[in-house]
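Below you'll find only one chain, the form predicted alone, shown as structure tokens.
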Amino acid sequence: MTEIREGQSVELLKELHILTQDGKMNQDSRRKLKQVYHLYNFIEPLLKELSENSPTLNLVDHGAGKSYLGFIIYDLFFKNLHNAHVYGIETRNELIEKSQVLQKKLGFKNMSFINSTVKESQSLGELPQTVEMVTALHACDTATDDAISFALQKKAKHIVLIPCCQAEVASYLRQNKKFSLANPMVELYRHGIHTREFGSHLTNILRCLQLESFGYDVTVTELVGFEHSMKNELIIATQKNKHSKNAKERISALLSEFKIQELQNRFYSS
């Protein structure tokens, strides 16, 4: 049974809909709780981190959604702390109007909301020039490659990704298929869906490596909390200035080993 951490606000949890106006729960908020709390349990050390080693602790949240996550970061985490923000980027701007209204009715002073694509977000002068953790949970297709984008350009000291949707590197490898058909290799991929798990596999194994070649420690695992969700994957990267020479080759290894070295400048650039 998922209990209610110490400190966390009823009244947000009933406003998230994670619990009915009498305090209760049902089942499919229970689990909606017990996947929020899972991925605070990653992300809590990093925060801690930050706050003892940083003189500010900025948290951009790309894709936000309904902010479920923003606001139990900044319930359980942000609200007791000075120089601490929390903004939540999202494209739906009837869900920004909402979260604004709820963070006025719960007093979380130093929580934003904007309208904005996650690409677009790079150059809005309402988001400091330094940015310490980067989240994107479910941001469909280049929208991940937006926030990596983003976080590299905030020099960003740690980075969380759960990515969805990918599609950009399966099409580039069904466009050119024709040209790998004398290599075995090829049967990773040939068949329509094994193009697109493959797609989304490489897709990542290149981000992790992308990352690391911008100095970053990554880990890969598996996100056990969301048992119902197909998008799985939980990417997490911590800044150590290690700049990887043999990761920025070994891109390019893979780009041209499956033909798709169009992809250079996303995943190779600097």
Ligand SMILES: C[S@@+](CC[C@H](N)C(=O)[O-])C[C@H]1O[C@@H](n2cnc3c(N)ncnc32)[C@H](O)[C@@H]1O
Contents of the next structure:
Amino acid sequence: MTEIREGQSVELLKELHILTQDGKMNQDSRRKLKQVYHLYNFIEPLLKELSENSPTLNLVDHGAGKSYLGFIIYDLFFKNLHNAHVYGIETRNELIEKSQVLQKKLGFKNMSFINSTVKESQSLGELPQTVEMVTALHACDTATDDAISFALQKKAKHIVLIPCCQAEVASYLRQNKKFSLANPMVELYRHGIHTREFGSHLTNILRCLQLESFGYDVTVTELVGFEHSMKNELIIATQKNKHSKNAKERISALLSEFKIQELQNRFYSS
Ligand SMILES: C[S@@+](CC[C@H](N)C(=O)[O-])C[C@H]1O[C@@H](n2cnc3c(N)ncnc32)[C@H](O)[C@@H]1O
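Having displayed the form predicted alone, please output the structure of the form predicted together with the ligand.
What follows is the entire complex, opening with the chain shown before.
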């Protein structure tokens, strides 16, 4: 059964419609809370390690939406810490404004919500020079790739991604299929639906190699309980400075095998 955890703000859970106004568990939201807790179980040990070893703890959540994840993480972990801050980056200003209202109401002072694209947030002065953790939960399409670039630029120690479907790689596969007809590998994505799914799959493989090429240890697992089967892949990358010597070569080989070398810059650089 989904529990309300010790010290958790009942007011926050009501505002997020997880609890009804009379304090009962809202059955429709129980599933959502269970999913966020499940994700939090992966994130909590990483946060503990950072809070013990790092003088600052800045977490940036990209494609924050209603900042459900950011609020729960803040409430469970950040609210009693010093030198710790949660930032939510989101393009929809109405969601930013709502989050700011809720943040003030709850007195969660070390939170900021910024109306920006992930890409543009890389050059925003209001974000710190280094960030210890980057999360992106179902950030649409290439926003996850921009979150990776952001994390590399900010030298994030941990990167936690649950990618959404990415359309860019599939569009290049589709466009360049004609050059691969003699290659039996084209069977993997000959049909339209396979192009889309294989494109998303290949994207995540390239993302993992990119992270490895920048010294990260990468684990990929399934976040059971998420409703969309294509969107439940959890990628956790931890900086270990063990630069994989041939990760770049493996990226190149894959791009060349599938005749999509135009995407070199997307997966090769930070
Ligand atoms: C599927 S929602 C996920 C929201 C939230 N992370 C969650 O899991 O509940 C994706 C969010 O990313 C935002 N978004 C899409 N592209 C973006 C971009 N390039 N930069 C920042 N936000 C973006 C959308 O407006 C939307 O709120």
